[in-house]
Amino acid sequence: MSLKKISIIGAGQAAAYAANEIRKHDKELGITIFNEENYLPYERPPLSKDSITNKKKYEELSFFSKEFYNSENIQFINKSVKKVDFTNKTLITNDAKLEPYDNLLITTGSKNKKLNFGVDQQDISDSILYLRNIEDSKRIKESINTHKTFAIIGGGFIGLEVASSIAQLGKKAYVIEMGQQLMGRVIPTQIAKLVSSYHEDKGNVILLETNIVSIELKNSVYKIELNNKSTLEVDFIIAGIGSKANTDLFENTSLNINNGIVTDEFCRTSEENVFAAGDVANFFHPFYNMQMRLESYQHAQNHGIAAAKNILGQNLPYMHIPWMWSDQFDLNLQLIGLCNDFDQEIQRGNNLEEGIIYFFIKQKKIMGACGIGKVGKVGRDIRLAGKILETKVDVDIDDIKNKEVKLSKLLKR
């Protein structure tokens, strides 16, 4: 028997072109997507930057219009949904209505990490900004365009993406960071060290093995004592300390879950007919024979993809290589594969104007590579390290290093 009802809980990028693929091969299932926000499923990588330099409206930002839903007849109901009987294929919503389904895609997201804070400092804790959605983006801008100085609670790509949006419109943003480096979970030494030193050149701060001993708010001003025994004044403070798999609201309940909800490699869950995408998926990936859980744009767009041809019953493993961006300033950096498994690192390009690409080598292979430069300059031999890794041919370090050799002739041995 058909697939009657397709049921997606969230409304992001991996729902949103799970849709679209869905309907590219059936025009008749039933698809809803359960939204609790108030808007249609949106790009969110410009919510740090562009939306809030005046580059891109907020209404710019949608995937696909409300005329494609409706043309489609995609329906979006805009409600919360509070519990999932898998037995019964039932998902109950806020308001207590039942909704059955016949197959269940969870494409719920990530949420903020928040600061922990004690319950006499609930003041402080209520006005820290986060970035997650439009709503957020609105009023971390509405700040920078009244205030000054900010303090950046984590020096990741968020807190970094946030304070070059801060640097240029020519305000101030104190990083925080509490490791050794920028970024420090994914990106080389050499590039956090490029970043960090842009970030000031442009008139931020970078405070770096720094930790917070205390804030306090008097007068609109917060006071942040660090444990370098220095004392910042800064207007706004806006925090990006990490994201984990928003799985709320499948705890105690049979899902497998283990940082995310535990898919195989065709998206599917520990439960018949439930499928998960996107950043609240831990998935088996085959090309590295492990279980990873990403957090960004290509991926969740890919991931939607993948599960609503599964949905179908195509039976095609989720094979794409991760890979994910920074814009700061009028740099862009770009990572593909795993830098944190190789034996050799090698440098390919020596300055921001040309791009530098750091490649990550294992037995002759390349693992992964990450890569920064001026907008323009990294992006094509980050697609070409991508497909060389995807066939698992042989490189010559002499030939990595220098930037002579293009990386398209090592696709042809």
Given for the second form:
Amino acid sequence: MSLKKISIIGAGQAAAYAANEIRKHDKELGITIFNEENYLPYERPPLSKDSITNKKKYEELSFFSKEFYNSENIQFINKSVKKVDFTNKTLITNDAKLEPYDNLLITTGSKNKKLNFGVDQQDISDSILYLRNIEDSKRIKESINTHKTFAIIGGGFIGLEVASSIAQLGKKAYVIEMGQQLMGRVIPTQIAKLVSSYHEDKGNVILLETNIVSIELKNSVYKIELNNKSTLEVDFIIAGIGSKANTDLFENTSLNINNGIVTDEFCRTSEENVFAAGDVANFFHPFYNMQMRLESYQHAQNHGIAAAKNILGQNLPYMHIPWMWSDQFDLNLQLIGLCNDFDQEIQRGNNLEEGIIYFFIKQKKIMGACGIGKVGKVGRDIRLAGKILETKVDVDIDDIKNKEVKLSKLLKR
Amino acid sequence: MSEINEGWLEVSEEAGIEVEDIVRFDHDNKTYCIYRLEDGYYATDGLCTHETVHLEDGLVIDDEIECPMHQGIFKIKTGEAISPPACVDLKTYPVKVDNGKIFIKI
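Right, the form predicted alone is done; let's see the coordinates for the form predicted in complex with the partner chain.
All chains and molecules follow, beginning with the one already shown.
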């Protein structure tokens, strides 16, 4: 196979690491990344946390420097792609220019779901902030600096991380969540409760099973009527209600889309020479024998690397066990594997100072684990849980329960 | 901690420290990690260069230390940051074992 040019649509983490990986193996291939943003690929986790609380500058978020991309001859084109012609292997940019490719990698990421309060309240819908990129984070930071009380619509990771930043800056957030618990989609109830109490202790208010009935904006104050007949008055509204794969460009094309771009374990899409990686891909996971779409830092990076290797013909299936984290206040929450299919739930540790982890076990095998603790206190055991899970060894419940037993021992049997 | 000649600082007894164990050592408002690997002892700064988290809670895999917070990875022997989010290298320090005791030179 002789490749000449790889084009990458989207300039997030998956794109940056794919380009870097390709260059490690091939110094000659043309690599072009189509970037809609005015920034080089950057880290997004700090956007809800350290960038807002002034611990990290926006300029410090790039994965690789401009000099790196220049010296590695990785080209950026600062345009959006308006159409992909799969038959003629050509991209058409917003200025109607044709950009041919030999191989295409799609890393368009995901985009925020948005609230809509109807045409009569378009001004309210438009005034709500969401977090996706640096510009969004800057707007949220500015809003926190200039207001005192906030409604956060959605009690998921992003909403809670922003709420945590708000409290750390001495302001107050009311988190409005429709579900029975925070982070309901993926996190065990016990941990959701710990997070909820922690926010309340720091001055935020968590409202579960709560819906918004109506919103009124008068004299710069939002009056939010809730389903429990109470009314909330806040200065500002920020929403984090989930995201979806950013596949707009491929609607009505031959590309197979189903909750993201469908790929196999080699990041290959339904179109020849077209690959997809990161948030946008609904990929086949051989370990779990199912399709999945993930939105996490580690996945974006590793999936980008995997796509690069497969573009270069290495035929390596992507098998990483899903792992994600959320940082709120001085707590670090981590989840590995899948925590929704188990016959035993085992607790290891009993306080936040040293970390609490719930192991989800099925037929004596670890399926997943989710833990929370003061920064640094759950990472090692969560990581080991992932390694043990991969080996599919039977585990002794007493070893899991007993924090004195090193989990690394279970790997060496 | 008793200081001895040539600027070496005593960290701890060697007894009970297994391969892949990490010993944290605090001195003069700084924190360090001493690692026992298959071929001896090594030392680096004790905090991850990405965020303020103690690497003593991290996981040693072969000759690499993985941060417990965001899985940034460093080479223990050189301090090199090899996997993000870590991108700044750790400083490394000489370690020696003398008479069953571990010493670090800062």
